[in-house]
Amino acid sequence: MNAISTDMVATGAPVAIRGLEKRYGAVVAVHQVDLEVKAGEFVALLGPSGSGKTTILMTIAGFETPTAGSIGIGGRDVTVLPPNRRNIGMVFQRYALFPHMTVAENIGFPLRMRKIGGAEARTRVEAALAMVRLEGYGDRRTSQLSGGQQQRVALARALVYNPPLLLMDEPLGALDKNLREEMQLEIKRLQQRVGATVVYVTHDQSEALTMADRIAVMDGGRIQQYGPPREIYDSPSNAFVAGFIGETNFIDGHVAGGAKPVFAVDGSEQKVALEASGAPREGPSRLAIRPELIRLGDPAGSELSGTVEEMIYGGGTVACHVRVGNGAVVMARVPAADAIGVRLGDRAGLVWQADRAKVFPR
């Protein structure tokens, strides 16, 4: 990517949300949310539809008024300020470009609204075009651009006036898979170079894992877990997070305590040893284990075993679906070389390191 003009470098602003609540009549869309975003940090709000993530974004932007709580940007309370006084940039899924304007006019529109014109505006627009690799496209109409190019124009327009905070609402949702993955990396690199703080709404877990410094996983209007991608993936705080982020096998059973706690699989004589430090209280529970953490082993020497019902070839890996004693199907995603010789109907043991399994109350 081209060098960025010093005029285009932003200084990110921290965001502080305290006790945020948003009600629509009897419906609570956001419930008592606290969220800290550091200056220059890329934070993803991740969750299913209706989880409250877009509502939070709209309250930060000023398009929604909180029922309760406060919002601070750069140390300034903006809870009741209108959007045009918050000095933030926004990129939407639909881009919201003006079809009657050229690319340069679209990018320069925020400058015109701020009474910035003449040579300074032209310099900023040219720098923004270079920043998103669209030099020479200024005179084109937006209808002449591809989806990825339109997305770049929307990004340049949001950054042309150096906002300290950039809000992005599913900006890559309209792009095809390959272009979406390319733009994920491009947006992340650009954000790191300009230094702006980004709050990014998505329902795509891979997008959040790829781009974010920290992820706020949301469900039911609440933040279920907030932390770095690896922490969210490796150490989910509850069953919802474990099931929403990545692939996870869930096995129902109950925990039997003692010096060596075990997980007894429902409807089966099989028991799985647990790490004493991570075992929950005794009672009905769900064991969660990622498919890529499971190895196939000798059923006679394995705590959990079953019958191979399906094998799905995926290039370097094979997804082996094994039905265990209680009828549950557990998927092991193993290297293709480890699946050589395994056949449908074979008995197979399922093996993993005890500290990699998570057990949640049921």
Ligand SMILES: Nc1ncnc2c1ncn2[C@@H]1O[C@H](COP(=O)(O)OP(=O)(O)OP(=O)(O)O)[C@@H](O)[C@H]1O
Contents of the next structure:
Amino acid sequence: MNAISTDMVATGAPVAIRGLEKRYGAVVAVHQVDLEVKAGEFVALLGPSGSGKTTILMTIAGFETPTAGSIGIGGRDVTVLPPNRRNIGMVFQRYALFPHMTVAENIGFPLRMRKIGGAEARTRVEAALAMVRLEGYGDRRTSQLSGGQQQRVALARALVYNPPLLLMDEPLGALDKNLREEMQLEIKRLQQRVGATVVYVTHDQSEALTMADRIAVMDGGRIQQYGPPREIYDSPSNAFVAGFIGETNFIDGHVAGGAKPVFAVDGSEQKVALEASGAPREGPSRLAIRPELIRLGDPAGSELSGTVEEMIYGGGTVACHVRVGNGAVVMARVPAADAIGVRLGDRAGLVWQADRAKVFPR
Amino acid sequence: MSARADSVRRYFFAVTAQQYSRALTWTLIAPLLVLLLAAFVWPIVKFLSLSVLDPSPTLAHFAEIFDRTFYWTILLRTFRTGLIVTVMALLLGYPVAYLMANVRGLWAAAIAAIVILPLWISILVRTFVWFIFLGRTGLINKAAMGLGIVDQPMRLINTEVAVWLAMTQILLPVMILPIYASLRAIPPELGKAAEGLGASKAGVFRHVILPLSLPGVAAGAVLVFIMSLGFFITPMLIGGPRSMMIATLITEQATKFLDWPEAAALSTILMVITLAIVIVFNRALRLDRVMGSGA
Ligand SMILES: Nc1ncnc2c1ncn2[C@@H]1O[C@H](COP(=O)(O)OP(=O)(O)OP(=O)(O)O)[C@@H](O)[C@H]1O
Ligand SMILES: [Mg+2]
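May I ask for the structure of the form predicted together with the ligand now, the form predicted on its own having been displayed?
Below, the chain from earlier opens the complete complex, with every other chain and molecule after it.
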């Protein structure tokens, strides 16, 4: 028996996508996408429905042929290689377990396809079952498992042959919230243990923020921003990313003034000073500020103020909706203690650190 | 509404939103059940009982059958034909069903039409079509003579091979449709998963598609086999007297020789053997499914 057969240490393969384009007739599903994934990195493709996440994953897997561009896995150009020759592991949203095989036969399937049999296959299947904490379930039929267990089997099946690259398309989409959070940690733990590179498709931002080393935010077939979760959250590079990740207030207005730029809110007389270093362009723009970065202040001393329209109690925090102009309602999420004494109809000032607000052209 | 009316309703109508009460179920089934019993089960029992009750309780009719090798030849030929037709229909039908399940749009419609349209044409017509091909002056003989391959017309009609061909053609849709249905029921991501896990296209078919389509294959095979055992018009017209099958024999016993007890005895034997084969087949298949595709 092979000495390395039982330990599950694989080294991840880097992935390089260059100029990827995929059309279906007139529909352009993916536009000119470039994406580099480092060896052993966990990258999430995050975006709304129809943004092209699955299409990118399927071209990496080899189920779709790109209209243009190239795919590299582990330094090798695989653009025209069929899926079974790419040595990838795949996990699908609906598990895709083979109903005519037992749990152990399912997990052993990739080994069988690689002509690994006998004692070695058995040991590896056992190790994979242990890895997803399903010891003793090998002889069960897959229909006798819960959703979470089925997904763990799918995971074990994808990891049993130590693939350097693991592709997952919304693998937790069919699970309920608690189980999903548990599985997020489990997948992350396994990935760190086996060292595989992971490309993970999701439209759940908290999942992406929790699990990924880097997130590629997608919209309309393009990557809108690619970076670590913190960077995506704190410095969104455009209004789409700011609005898609987390909660964001958008205020429409105009940027004016050179050395000391200000933001004039549309439909009101109010102006907010902007951070000069960000050098926002003059003209119609949109200011984005996260609710938890806003404090309530004295209406007289604040640059921006308005009328409290709604207060929604949320345990430790209170969401105050403040109308600052004709169109704009800004939501501030403040500690419950800060909202004591604030009533509906009161005037309230809205205060934030100038460098935390982002201004995007409109 | 009073509590009593409520409990009566509950007893009679629905146990839950998904399930009717037993009383309602049986009430709805009853008319069909009565019709089946009166018009189907009772006459069959009555007819088959002739084989052991006419004129008084006896096994003489069965004994007579066992004595005549002529009957055994026909019975054997019937099952051989059924088996050959089933195998041929499977070999020809599976690829068509596979194609039908895997093409889209106009092609799918065209193939479906080719498969299903013949079902609307009478078996008699579909049988006679074969004369145009296989007759003494049929297409094949004309072509063979025209090309100088033979100088006398070959005897193609009135052979067992001709019966196999015609029956296969007639029963093909019965094989194709259940296989098609089971192929369509396989979730497409299973094939993708297998391929992603390292299976070649052939591997995907062998390890995933084929095993999962076996219930359809079984259904199609059992249907074709049973239907071919009872085939009457086609073997009679195309096979001629020398390729007689059991259905023709039974009819002759009953209508030509007016030997109803003998016809009943033959029918009983046909039925028992058929049932036995179906049961064995079912068993084998279920075992196969429980064991999975194995290594
Ligand atoms: N086979 C196809 N034929 C035609 N259009 C397609 C096909 N597959 C995808 N598309 C289109 O390409 C675009 C991207 O689809 P894709 O499945 O990649 O989105 P997604 O980001 O995975 O969405 P979701 O979150 O809903 O799964 C969509 O507009 C979709 O309609
Ligand atoms: Mg998708």
